[in-house]
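Shown next as structure tokens: one chain only, the form predicted alone.
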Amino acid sequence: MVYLNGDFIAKNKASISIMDRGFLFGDGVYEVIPVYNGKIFRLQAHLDRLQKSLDSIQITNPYKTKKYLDILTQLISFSSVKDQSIYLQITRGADTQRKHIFDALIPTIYIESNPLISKTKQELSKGFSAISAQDIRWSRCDIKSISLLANILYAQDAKKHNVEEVILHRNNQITEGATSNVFMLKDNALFTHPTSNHILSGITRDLVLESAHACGLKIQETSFSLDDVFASDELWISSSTREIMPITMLDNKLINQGKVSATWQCVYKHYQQLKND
């Protein structure tokens, strides 16, 4: 079952107008919200980010928080799976003709939920590989837009090279991953690109910083380069599905001899505690 414009309906029966601007232009935004042990995780933080994205592209939010909570609670109840990943998308809606300018339309809202299968600590602690690439995306990456063509091409490139992620950089400064935020550990300090229009500041990113602080790390929200990464103690990526993932090889070069440290173990443990609060 999925939710579409006020109704719960079988997924294979759901449909939208061919004039929907999300279909024609990618004119919309989305959120991904994890559910742990049957509980929606930090819903308000996700809805706050959704509101910022909607405001950025001038779409009126169709619902208040209580309405979202009611819909999502009912949606996740259709499955017996305790850990789920909710996908929530809002587009500007359907117009009568294809045109670049827009009028006030009724937004299209679509929500689905799927099982969330997180990697185990043992799997994560083995470390993963990534490649780097020039960040060619537009300059409003802070908007969680459904226009994800560049990210899709990066993700496909990662698949082609049999790696987990593509680490992006602008002018040799690391921004984020194609589908993740990026962290560098060096001398008991955790570095990550500052919040700006060049990155999507994830809810999981905030949890990593909170967990790192609890483990005694100094937080440095500042830019760092590819050269800095290769001289670092560790490289991590984060997302709601990956949680905190160590990247032990970048561009076929080992980072700190491919070791995953006790620091990562501490941050991972604290992150799990936050999930289960």
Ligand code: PDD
The other form holds:
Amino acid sequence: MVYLNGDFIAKNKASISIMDRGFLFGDGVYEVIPVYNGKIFRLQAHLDRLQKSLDSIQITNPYKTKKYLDILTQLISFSSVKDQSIYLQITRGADTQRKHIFDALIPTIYIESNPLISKTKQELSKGFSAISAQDIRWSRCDIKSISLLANILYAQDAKKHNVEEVILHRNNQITEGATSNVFMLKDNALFTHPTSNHILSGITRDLVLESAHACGLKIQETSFSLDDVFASDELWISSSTREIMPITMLDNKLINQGKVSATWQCVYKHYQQLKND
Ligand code: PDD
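What would you give as the form predicted in complex with ligand PDD, now that the form predicted alone is on the page?
Now the complete complex, all chains and molecules, led by this one.
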């Protein structure tokens, strides 16, 4: 079952107009929200970011928090799986003709939820590989836009190279991953790109910083370069579906001999506790 514009219906029965601006222009925004043990994780933070994305592209939010909570609670109850990943998309809606300028339309709201299979601590602590690439995306990466052409090309490249993620750099500074935020550990300090128009302010990013602080790390929201990464202790990525994942190999080179330290374990453990709150 999926949710579309007020109704819960079978996925293969759900359809939208070919005049929907999401289809024609990628004119919409989205959220991915994890559900752990039947509980929606950090819903308010996701709804706050959704509001910011909608405001940025001048779409009026069709629902209030309570309505989202009711819909999402019902949607996740259709599955007996306790850990799920909710995908929520709002587009500007369907117009009568294709034109770049927009009038106030009735937004299209689509929500689906799928089983979320998190990697185990054992799997994560083995470390993963990534490649780097120049960040060719537009300068409003803070909007969680459904226009993801650059990101899907990166994802396809990652698949081709059999790696987990593509780490992006702009002006020689690491911004984020194609679908994640990036962290560098060096001498008991955790570095990550500051929130700006060049990155998506990840909900997991905030929780990683909170967990890292609890583990006694110094938090440095400053950018760093690829060279810095190769001279660092560890590289991590974070996202709602991946949690905190160590990247031990970048561009076929091991970072600090591929070590995943007790520091990562501490941050991971703290994050798991947040999931149970
Ligand atoms: N992606 N940066 C980018 C470019 C992302 O696409 C994502 C998440 C993040 C991490 O945000 P969060 O911690 O709130 O998930 C950062 C989602 C999972 C996706 O597109 O499927």
